[in-house]
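This document opens with one chain alone, in structure tokens, the form predicted alone.
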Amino acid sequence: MIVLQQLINGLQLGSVYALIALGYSMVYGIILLLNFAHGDIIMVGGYIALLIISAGISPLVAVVASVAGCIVLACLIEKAAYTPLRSAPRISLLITAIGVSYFLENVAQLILGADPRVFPNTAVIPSVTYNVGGLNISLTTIVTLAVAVVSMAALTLLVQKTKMGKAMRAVSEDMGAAQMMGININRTITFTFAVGAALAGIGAILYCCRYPQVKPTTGYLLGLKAFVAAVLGGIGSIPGAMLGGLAIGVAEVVVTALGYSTWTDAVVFAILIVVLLVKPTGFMGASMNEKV
């Protein structure tokens, strides 16, 4: 019973990682960019929700505003920082992403202060716990798992069945050929950033409901763990990101349950090292052959 309880807790945390990892995978699949500013977009989403709820406005408005704010911020970053460097060496994009990450963290610290702020999580999801066959399952856990499954299904349908999804797949395969076929490259890339940011905004709310505080560095470690999840599942693979997120969440909770809570971060990054050594493409990543 204890094992099942910890598994449920791990799936809840893993679902949040999965939502964030999907953003990493989508952007990498399109322009081969590891967007390390993705975690800080989550931090901004958390602050937006916190400020709106603290002002006495409806939590539903806070959720919508958080997602919308993340989308707008991601699109601005893409246009201002990444688009001018699209033809530059990949390392330039990577360094720029890291720079944007530090910029967002420092701006948040300058405006809102460095001290953590308590997030009113019960205002978003009521603090209710159900006992099912001896297992204690909170409403937050149920909502988190449900949102993750629905988001995964909606994203899969978007990519596989819609015109924009086909454009995204075409651009990820061959940007030049897609452009010659009449696909608007800029619009497709911006749309990809927007979808990833929307998932980040949802993930921000769910993460703050589990750990009810927000600070300027909230998204730093969260983003890195989501990146590990994306690599573990196979970066560029949507189902892989989901699987990797759940695996990381379960691993983290198991380590904590065994009494090694101070080692959770070390274990997560140890998993990354092992995966890169044994199977660099991850669980569901496709092998890529380069012609010389």
Second form
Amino acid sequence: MIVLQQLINGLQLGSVYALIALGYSMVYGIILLLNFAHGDIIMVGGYIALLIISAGISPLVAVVASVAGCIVLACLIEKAAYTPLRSAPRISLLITAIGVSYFLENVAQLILGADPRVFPNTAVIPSVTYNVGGLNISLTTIVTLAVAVVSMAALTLLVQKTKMGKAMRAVSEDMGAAQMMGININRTITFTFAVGAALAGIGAILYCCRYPQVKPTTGYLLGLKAFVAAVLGGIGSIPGAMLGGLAIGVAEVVVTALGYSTWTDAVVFAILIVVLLVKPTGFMGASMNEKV
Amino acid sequence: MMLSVKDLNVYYGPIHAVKGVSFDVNQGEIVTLIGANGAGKSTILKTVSGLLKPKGGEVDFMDKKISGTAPHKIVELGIAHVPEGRRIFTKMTVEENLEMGAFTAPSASVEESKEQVFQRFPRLKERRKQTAGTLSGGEQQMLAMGRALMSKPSLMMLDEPSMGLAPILVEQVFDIIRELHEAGTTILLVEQNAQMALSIADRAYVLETGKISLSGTGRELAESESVRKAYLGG
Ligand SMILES: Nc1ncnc2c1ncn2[C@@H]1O[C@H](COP(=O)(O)OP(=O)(O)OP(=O)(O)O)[C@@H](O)[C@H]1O
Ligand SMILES: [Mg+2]
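Now the other one: the form predicted in complex with its partner chain, given that the block above is the form predicted alone.
First the chain shown before, then all remaining chains and molecules of the complex.
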């Protein structure tokens, strides 16, 4: 029973990591960029929702505005910071992403202060817990799992079935050939950032409902763990990111339940190291010679 | 004149790969560019399709300047490029590859174009749900050509379509090029297989280290002493 309880808690946390990991993985898949600003977009999403709810406006508006805000921000970053570097060496792109990350954290600190603010989580999801056959399941858990499953199913449909999704796959396999087909790569790349940011926005709300506070550095460790999840699953792979996220979430909760809560972060990174030693491309990663 | 390349100069960083090349392709012609490895053939095609920006000179298509235009806009104008090494999307299915070829076409016409490609390449129809990376080399070349046809191009550029194929498949590829030409598509063909290329070309240009050294009709070049020595094995 305890095991099952922890598994459910782990899946809840893991599905949030998975949503965020997808953004890292998709962006890497398309332009080979480890977008370290992705975590900070979550922080911005959290603040947007927090400020709107605090102003007494409906939480539904807050959620929509938060997701929309994440999308707009990600597209702006892509246009302003990454597009000009399209043909620059990859290291320049990576350093720029780190710069954008610091920029966002510091701007947030300047405007909103460094102190954590309490996130009005019960305004978004009422604090109700159900007892199902001896298991305590909160409404937050149920909503998180349901939203994550629906989002990931929608993403899978988008990527597999729609014209834009197919263009994303084509661009990520061979940008030059995609251009020869008449695919507008700038639009496709921006769209990929937007989709990743939308998932991050959803993830931000769900995360804040579980850990109800936001501070300028919220995106730092969260982003890093989601990044680990993406690498663990095989960066560039969408099912990999989902799987990696769930694995990290479950591992963290299990370690905490065993009474080693101060060790969770260390365990996450230890898992990463071990997996990469055994299978350098992650769970579902393309083999090295396949991905160019 | 359908395609007109004027005094084209293309660089890769400091490397001057194409040095003042000019040539024309008229509507309804098969024109071939032949030349040794590294002569600049692929560079020229990539510049025509907008993937590379020339430092000097210009490319006109249907009397409009297209150099400087984004590659996806150039596809919309009616130029399709079958790249060297095929570059099909190996992780996507045969059918999805064809759909990508029709990216600029109205979605209502995609199914019909697909059927037309399947008629020309029945093998692709059998394999429509298969991942393209699992096709044989010959089938991949058919897919690359079928994919380019999906945009209904008026000018088709093919970069070494016979590369790495068995002689019988080379014959087949050239038969298809002939058929496409008869169906009204203008062809710009880059080949190492000079003999085959010259045999079907109306006109031909010989490229040597970034410059055009000879030009003439396909027959003239096939009979020219220097071409025979350099490209036709004596
Ligand atoms: N991406 C690149 N960076 C630097 N130099 C390049 C690049 N691509 C091609 N070159 C150089 O430009 C010149 C022309 O190359 P190109 O690929 O156009 O030749 P080609 O005639 O198509 O040769 P092949 O028959 O081998 O395909 C060569 O000297 C080549 O080394
Ligand atoms: Mg070439």
